[in-house]
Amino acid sequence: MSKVLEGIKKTATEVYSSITKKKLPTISMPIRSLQNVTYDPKEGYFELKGKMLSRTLTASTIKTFAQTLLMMNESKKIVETDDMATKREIYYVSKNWGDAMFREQPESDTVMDDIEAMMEVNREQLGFAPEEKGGDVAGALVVIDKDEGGKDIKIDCTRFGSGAYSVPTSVEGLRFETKANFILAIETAGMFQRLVKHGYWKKANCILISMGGVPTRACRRFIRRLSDEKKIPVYVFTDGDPYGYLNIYRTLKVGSGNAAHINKYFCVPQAKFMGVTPQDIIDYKLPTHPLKDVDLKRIKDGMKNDPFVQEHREWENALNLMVKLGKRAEQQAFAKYNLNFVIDKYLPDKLKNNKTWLP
C-alpha cells in the first residue's frame, strides 16, 4: 500500500513543483501495446521495452490531465482508509468532477489502465475492483479462505453438486491443499459443465477451471498461485480458432501488451496448450466453420506482430496449416461422435501424447 501512496505523492509533488515554477506539468506512462513489450522464454512472459507515453498539460489533455490526479486523489482517499471500489463506481464519482467527468466508462477505464501502468501495480492495490466474475473452480482442491471474522473457511471444490466454487476478485489471502495431477483451464461454460456433470475430474485426479473465454485477472492469478504453491502443471482447452489461440490461450500463459507492467503476477508462464488444434481438426475429421475476414486479420497480426508467436515455430506452423485449411472448429464439434467423446478419448488421447500439444 505504501508503494501507491508514495507514487501518488512523487507525482502530486512533481505537478505541483512544475506548476509553481511556471512551466507545464508532464505526467508519463509507458506505452501498453504488443509494439512496446519482448518476450524472453526463460522469463515467460512479455516485458515492456521502456518506450513512454508523456502527457502534458496543453488545451487539448487538459481534461485527461485534470481526471488523472483526479482519480489518482480517490485512490489516495480509498487506500488511506482501507477501503475499496469498482469501477464502475468510479465513474459514477467522477460525476462530481465537474467539467473533468467521464462521459461513458471507457473512458474512465482507460485512464486507470494509464494509472496503474504509470505506478506499476495492479488496480487492486490502487483501490479499484473489477466487476467481472473471476472463474468457476470444481474438482480435487481444498481452497482455504477467510471469514468476516478473519478464522479459516474450507471450501472443498468437490462438494458443488452441478454448481462449482468461484474464485473472487481478490485471491492473494487464499491458501490452497490438493494432490490432483494438473489443472485444466477451460475455455467455454458449456464444455466446463459438461466435465463437471460427468466427474472427469474424478477420472482424471484433476481441478477444472472454466475462463469463460479470455480469463479475467483473478482466474489468472489464481491459475498461477495455486500452480506455483502446489507445484502443479496446467493444461488450457480452448476452441481450435485464432481467438482461442492468440487472445484466450496467449493472455494466460505470457500476458498482453496492454497490462506488460504486471504480466509478471497474472500469467501462467508454464501453461501448455492442449486444445483443439489445426491438426485435430484433419485427425479427428471434425466438423468447421470457415475462417473469417477478423479470423485472418486476428493470425496476421500474430504472425506479424507477436512475440510470442514469432518465438514458438510450433505456432507459426499451427496457424500457417488453419490458413491453408480456411476452417476453425469448436470444442464441441467432438459431440459428432457422441456427447462424451471428449471425456472418453479425446481428453484421454491427449494426455497421453503430448507431442500433439503446442507450447
The other form holds:
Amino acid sequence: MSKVLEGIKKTATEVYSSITKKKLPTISMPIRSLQNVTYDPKEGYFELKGKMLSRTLTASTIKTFAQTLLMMNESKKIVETDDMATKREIYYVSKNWGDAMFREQPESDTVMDDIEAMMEVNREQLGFAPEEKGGDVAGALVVIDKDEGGKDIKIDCTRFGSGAYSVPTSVEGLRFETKANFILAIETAGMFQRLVKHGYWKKANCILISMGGVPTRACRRFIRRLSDEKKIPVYVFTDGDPYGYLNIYRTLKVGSGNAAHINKYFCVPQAKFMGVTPQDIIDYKLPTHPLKDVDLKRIKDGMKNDPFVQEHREWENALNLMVKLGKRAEQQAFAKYNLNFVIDKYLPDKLKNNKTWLP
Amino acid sequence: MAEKEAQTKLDAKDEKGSDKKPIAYELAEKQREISIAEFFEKNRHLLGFDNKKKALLTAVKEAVDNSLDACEEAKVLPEISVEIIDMKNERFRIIIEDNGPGIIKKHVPNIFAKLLYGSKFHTMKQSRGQQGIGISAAALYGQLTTGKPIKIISRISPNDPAYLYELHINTQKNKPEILREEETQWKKDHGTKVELEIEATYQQGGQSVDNYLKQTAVVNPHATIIYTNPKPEQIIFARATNELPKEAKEIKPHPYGVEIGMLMKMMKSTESRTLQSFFSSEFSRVSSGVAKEICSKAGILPTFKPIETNRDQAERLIRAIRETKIIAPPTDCISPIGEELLQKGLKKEINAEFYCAVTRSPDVYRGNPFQVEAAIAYGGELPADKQVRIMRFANRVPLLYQQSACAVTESITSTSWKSYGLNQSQDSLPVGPAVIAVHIASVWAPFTSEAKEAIAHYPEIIKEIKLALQECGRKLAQYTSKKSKYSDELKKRGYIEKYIPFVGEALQSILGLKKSDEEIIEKILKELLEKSRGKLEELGEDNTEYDEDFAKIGKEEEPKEKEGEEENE
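Please give the corresponding structure for the form predicted in complex with its partner chain, as opposed to the form predicted alone shown earlier.
Entire complex below, previous chain first.
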C-alpha cells in the first residue's frame, strides 16, 4: 500500500477510535510557516522544526474537520484508481458535498496543503496536480521524455526558434543530454524572450529557463535534477527588488515555509544570485522606482523572520543597502543604454566577476 | 398685515394730495381692543385646529383631558364615553360624557364659552389642562365652522338637578352667550356631558383619535374609555387597575420660576400686609428668614406693603431672588406613571421580546418640579430596518403631533444608541426593532405652543430625558449582547448538526465502515459536542399581556393626503 493510502487510513482510524472512546478527535500537522523552519547552509534548504498544529473537533472547527476528512477520501479514491485531479477540479468535486462544499478555491487549496503536510508527501502523491506551468526552457539541452506509448522521445531545446520548451507538471521521468556551461534562471518572460531571440544561449553556451515569477515546484525540481545530474551551475537573474530576492530567488534556492516538508526535493541549493543586485543599481546607474510600503515590509519581514537571510551576512547587507537607496530596478532597465546592453555588456561582465554575486 | 394696509392707504392719500384731516384720525377709528377670542379665531393653528383632521383630535383631546383631570381631583375612577358621529359633508358630532364631580351651575358658561377661564392656570399642580383655553377653543371652533352651539349637561350630586346649557362665545367680548339654560333629566348621579359639532375629517392611523385614546388608555390604566368611532365601531379600553394614581399635590410657585409680570400680579392681589409675609406665604421654600434676605438684597424694607411696590422695585426683587440661595421646590407634588405600569402598558401594545422602564427621581427646571420616565420595547415583531417608533407623553397625555420639534426627539437623537445595540447615523433617530416611550410629568409641563404637541427644549429637561434613556439603554445593551451571544451559540450549534454527518460519511468511506457504524459516529459526536457547549438558556420573555386587537388600533394604513402633513404644521 502506498505511503499516502497508509497515512490516510491511519489518520481516519485514529479519529474513529477516538470517537468510539467518546473523546473528541484531534488531527495534527506541522505548522506551515517560516516560524517553523530552520536553515542549515550545509543541508542547503529549509527544514521543518517540528512544531505541530493540533486541530481538535469542536463546534467552530467542525466544518474544516469534515472537509479535511472528505478531501482525504477523495485523495484515497484518486490514488486507488491511479488517476489525477487538478486543484481546480477538486474544488469542483467539493460542490458535491452539500453544506460542506468549498465556496472559493483558496479554501480547498488550504485544506489540500494541510493534508500534504500532515502526510508529509508531495501533493502529486495525493493525486492532486497543480495547474501551474512549470517554466519555459531554451538552449543547449536535449530532454528525453516518453510519448503516450511509453517510447522515448528526444526534445531538442535548441530547435524551438523564438519559442520554448515547456516544463511538464511532473518531471521525475525526464532525462537530459547537455554540454552547457551553466543554467540561467530568469524571472520575467520579457527578458527570456530577448535572450532567446538574440541567441544568447548560443553565445554563452547555456540553458535559459524562464521562471515567470516565483518558480513552481515542477520548475524547481526540473532545475535541481538537471543541475545535479549534469553537474552544471545555476545562476539566477531577477528584478532588483525584494520580491525578486526574497520570494523568487529564496524559494528557488531553499524552498518555502509553506511546504517545508518537501523542500528537500524542491529546491536548488547550488543556485547563485547574479543580479540585479542593489550594488548593480548603483554601478550601472539604472533607472529606478521608489520602494513601496509592501517592499519595505517584505524586507523587514525577511530580516526578522527568514532564516536564510539571517544566515547570510551578504544578503543582510544587500537588503540594508536597498533600504538606504529607497529604490528598486527591473531587469529590463538595462534597455536605458540600448536594447542589447544586457547581452553585450551586463551578463558577460557579471559572468566574469562572481564577486559581484550574492549567495 | 394691518401695518402694511395702513402704509398703503397713507401712500394713496399722499398721491391725491388730500389735506382734509391727518390720516391718523381715520386710522385711529380702526384701533380697538382685540378680544382674545377674536385673536384665536385668526390663529386657530396655535390651538391645534390647523386642519380638519387635527381639529377632530384636538376637540376630543381637550374634552377627555378635562374629564380625566376632574375625575382624579374628585378621586373617582374615570369612566369616559367618547362618541363621534359622522354628520356627512365633513361635519362630526362629538359627545363626551364622564362620571366626574360635575360643575356647579353658575360656572358652566364661563368654563365652556370663555377663553382663558380655568382653575389650573394659577395653581402649581400636575394636571393635563393648564391654561383654560382648550375646551372653549373647541367650542369656538365648532361655532365658527358649523354655527352650532356647544351643549353641556352637568350634575353635581343625586340630590341636585342636572342642568342643560347651550352656549355661544361672543368673540368680541370673550364672554359666553347663553342660548338655552334649563333643568333636565339625566340618568347619571354626577358627571358632565359635552356635545359639540365641528367641521372635521376622520382618518385612522398614527395621528387619529383612535390612537390617541388607545395611548391615553396605556398611560391611564385606572380609566375606562368607551369609544364609538364614526364607522361606527365600539372599542372599550377597560380599566387595568382600580388604584387611582398617587394624588398630585398642589404646591405654591417657587421663586426661581416667577417672572416680573407674574410677581407684580401676585403682589397686587395678595392679602399679605408686608413683603416678608408675602414671600413666605405665597411661595414655596421661602422661610421668613429667606424672605427678609430677599428684601434686604433688593434694598426694600421687609415691612413694605406689597400692593405699593412699583415696577422698579419689583425688578430689584426679581434680581434679589436670583441672588438668594433657596432650596429646590418639593418634588412630592408629581405623580409619575411608574415603571411597572409603563412597562405593562407597552406590553399590551407591542409584541416584543424585551421590555424595560425607568422612572427618574424628580428634578427642577426654572423652579418647576418635573419627573421623567422612559421605557423601551425591543425585538419580537418590531421591524429591524426602520427608525424606532417614539411614543411621547406629557402629564399622562399622548403627544401625537410635532414629533420632530419635541425635546424628547432631540434627546433621543443626541443619545448614542450604538453601544446599546441599535444602529444610528449622526444626528438621527436610531434604527432597529425598538419602541421608545418617554413620559414627562410636571406641575407645569413646558410646551412649545398652546396646542401642547411638543415639549420645549429646556436643558434640564433634555438632560433628565437623556439620563432616563441611558439607564434604559444600559438595560437594553445587556439584553442585546446576551442575545447576540445567544445567536452565535445557536449558529455554532447549527454547525454541529450540519457538519457531523460529513465526518461520519468520510470516515465510513475511508475505513469501509458499515452504515450502522456511521450512525454511531454521528450519535457520539453529537453528544460529545453538545456536552462541551453546555445547556442553552432561554432568552426573552413570553409576553402574555400582548393584545393583538388593541395593538392594531392606530396602525391602519393612512390615506395618501396625509403625507407631508408634518411639514405643513
